[in-house]
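The chain below stands alone and is given as structure tokens, in the form predicted on its own.
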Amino acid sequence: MKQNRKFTIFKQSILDIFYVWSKEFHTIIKDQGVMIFFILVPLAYPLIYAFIYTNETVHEVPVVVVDESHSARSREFIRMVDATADVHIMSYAADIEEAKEIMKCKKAYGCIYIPSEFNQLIAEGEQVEVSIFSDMSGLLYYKALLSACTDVSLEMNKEIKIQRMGNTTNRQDEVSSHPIEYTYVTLFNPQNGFGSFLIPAVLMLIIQQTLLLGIGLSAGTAREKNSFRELAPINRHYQGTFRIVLGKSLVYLMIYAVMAAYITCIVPRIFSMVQIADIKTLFGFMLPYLTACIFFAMTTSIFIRNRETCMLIFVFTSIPLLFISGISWPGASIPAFWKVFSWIFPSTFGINGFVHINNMGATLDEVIPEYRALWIQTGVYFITTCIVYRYQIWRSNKIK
């Protein structure tokens, strides 16, 4: 009798979980708003963001030149800068003031100033300075201008040094100009691209934010339809906390298993981004990330009183979460308070772990701090989700 009773309870629990799963699945399908956040946004946003940064780097930045030297050597310097892929000399100015006016009109984003004593000081064996001015409203313009001028100055320095050495062989010239030879290797981002640096973090953040918005919208809808404005309706199938949480979470996990595979595997491949992750390692890491995000979203859904509330609470958090993740801004420079505060969100560990796995080829053992943290968050947020729904069931029963 006792075994039959246990089997009956177990069977009823399975039926209740399936009932909750079925009801939540049909609710999602019928709700256009939830479908937008669960399907359309994860499908479209990664493509939009990746397409915006598809060029990866800035080239042919328009620059104005103020050449007060008017010498063959200054013209050679300008010609070499213009020959680089990063800078385009669009015009000359008589003085700095005229160059400023050109930059104010956004016809140029930088200025190269060559002093009148440029050629004379070099001929006398003295050091000379070439000044560059950049429009700092766009840091990539500054990077392109600085890199081009630095490379050209190093090349000219080498040529001047060789001329003054009086060597007789090419090998002597090489040793004199480069006593220490070095090789410049850009690891994990060979094109020095902005997209390869930023897009992986954005992809992981999209997963978390769309889950927060979709689950929040679904919770707000449930409360609007429920006469007592509670998350759990008065229904005999909704009496078990574990059944409700498991039934709902399985729906979200089923949908986002597909969305996560698309976002992490297909989108980078479409735009030829760096992708050297082992597929088993990536899927093993995504499991705790998805579950942590799902239970985190279900926990925060207690604050959602209607459909519009989730938009007010969650949308504005995307940019701050990207900053405090330690990707767009170095983690070592983030104040201790904000670093600890970022541990609340699965995106912090998800972004860092995904970047290491996808862009650097790390294994799970090499991202064990992030991997362990996500499992801890999964456990903690599962408990808080159960507490939330248990409280909702208690309130519903009390009101009834």
Second form
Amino acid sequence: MKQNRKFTIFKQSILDIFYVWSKEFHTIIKDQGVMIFFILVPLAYPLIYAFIYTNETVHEVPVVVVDESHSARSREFIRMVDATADVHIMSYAADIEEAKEIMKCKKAYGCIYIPSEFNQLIAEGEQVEVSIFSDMSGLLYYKALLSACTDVSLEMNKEIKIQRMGNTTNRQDEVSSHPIEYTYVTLFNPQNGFGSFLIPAVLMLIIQQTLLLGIGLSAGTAREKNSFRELAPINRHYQGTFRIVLGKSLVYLMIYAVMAAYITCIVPRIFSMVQIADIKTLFGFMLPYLTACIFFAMTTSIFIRNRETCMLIFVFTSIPLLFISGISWPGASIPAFWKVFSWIFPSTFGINGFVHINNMGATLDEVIPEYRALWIQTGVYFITTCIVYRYQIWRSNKIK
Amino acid sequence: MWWLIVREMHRMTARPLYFFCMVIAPLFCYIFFTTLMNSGLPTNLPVGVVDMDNTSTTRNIIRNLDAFQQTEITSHYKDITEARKAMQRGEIYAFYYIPEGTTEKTLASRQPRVSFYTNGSYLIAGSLLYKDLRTMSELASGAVEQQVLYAKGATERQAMGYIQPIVIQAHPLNNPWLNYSVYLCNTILPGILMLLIFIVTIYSIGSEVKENTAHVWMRIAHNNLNMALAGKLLPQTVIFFIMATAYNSYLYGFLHFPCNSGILPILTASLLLVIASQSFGIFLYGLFPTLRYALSAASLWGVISFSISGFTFPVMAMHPSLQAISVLFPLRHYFLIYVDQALNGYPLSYSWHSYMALLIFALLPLFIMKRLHNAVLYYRYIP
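Having seen the form predicted on its own, please provide the structure of the form predicted in complex with its partner chain.
Every chain and every other molecule in the complex is listed next, the one we just looked at coming first.
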């Protein structure tokens, strides 16, 4: 008898969950605003971002040269710099003043200055300095110019050394010019591309932010429409807090399972970005990320009193959240206070975990800290969501 | 007019939302970004070492590497696989690999090969470390040569002239510290403010329609939309300009970021950015007279601004169509003014067209006045 009663309650609660689920599903489908955030934005934003960064790096940064040496060797230097992929010699200037003028007009973003004693000093076996000046409006200009010139100078140094050495064999030349050789490998982002580094983070952030906006919007609407301006409508099916929370979150999870698959699997493929994720690991990781984001969004929706308020509150947070995740600004250099602050947001762990899995081929073992943190967040935010919803129901009952 | 302003003040103080979006959010971002990038250039980034040789020579290389400003040797691994796994866990951003027999081969002139690996997924950390690791590799090679030369009786000057005949002397103009905070905050902070201005402007017009108070608003303005808008938005202009002045004085006065043009040109640009952003907000609402659509469009435009204004990834390197589109973003012009004026201190004549562009943004509402008038008077709120 007792068993039977328990079963009835269980059955009832499952039915309630599905009632809430189908209700919420219908509201979302009918609400164009929510659909934009849940479907259109996750579909379109990744494409826009991938398109912006599709060229990955700067090539052929225009640079002006002041060659006061006018020697065969200085011309060789300039020719070799021009031949690199990063720098394009757009013009020659008679002196630094003229070069400055060209830079002011934004025709060139850097200047190479070869002093008049360039060739002479080298011939005398002295060290000579080649100066490069770079416009600092973009660090990539500086990086391109510096790396091109450094490469060329090392190459020329080697030749000069070999000339002086008077060795007899090629092998001797090699050894004496470079007693210890070195190789350099950029792992996980072979072309050092800007897009390959930034876009995975943006993708993860889009998932969290659209959930915040979508759930906030529907919560705001619910509050506006309900005569008590409260979150959870009073109805027989809306009695158990668990049932409401589970039923609603199930809808979001269902939609986002599809969207996340698109964002994490298809978008990187379209733009042929680095994608070496193990599919099972990726799915295993995305589950706690989605649940953490959903419950986080449901908790914060308490702050949303009107339909449109969510856009005022959440949109600008995308920029700080991207920086605090430790992708662009290295996590090791983030001050302790902000580090702890960043643990509030699922995106911090989601972005790092996804980058590790997708770009660096990590398995779940290697992302255990992030994985665990996301499950903890899921738990914590599930509880806070229940408290928040409970409070809402209590309030609306009291007013009635 | 006066009554409009008073009415708007009441509206703004009645809802904490305005206070949050106009004061709290920008202030939070000012403090957040500047304290986050407090160090200017990341220092002591964790690097791993795989030293299979383990002689005094290789240990010396590692010690020297540790002394570099950006590099901090945090751990030693017994082989490459372990180091790679540590990198996948995100514990290190790079590692240096010295194979067995390096010292011996060096002494026997058999040209050993060391290698280093950086993590390209963390681009900034990766490229900073690349610089250190490469310099170190060059130095290691040079150190061997140096010893040989000293043994032959060369002076230091002679030795350096021999080892490195040509050296590159880099001069990053006006930001010699390569300070990332200077490089990013100068555009991010106005960008955040711009985004919030878009949104607040649209919200404050749209909420009149939503709350069915638009007719009251228009009646006070004697059915004159220009006056209505002016009365509504002027108080906001003042507050936003105060917020803009706040970041200007914080960045250039307190943090002493480069401001080679004097404060006036950049303050003018800030004022123009505030007005341009408000006008752009009005324009968007006129274009999409539904609160939600207008806000969505503003969010899209505002967030894309950060990428397309080109302060992180140069516009020059973008697709030609994007280069053309970039002029439609107010932040792009502000960024150009900032670079020419505050950063480089060029004469005003080099950036007049950017100032003009911001002024053109300020004129945008003129094109949709009629549409907006209809929208305010006759449109019903669509959820």
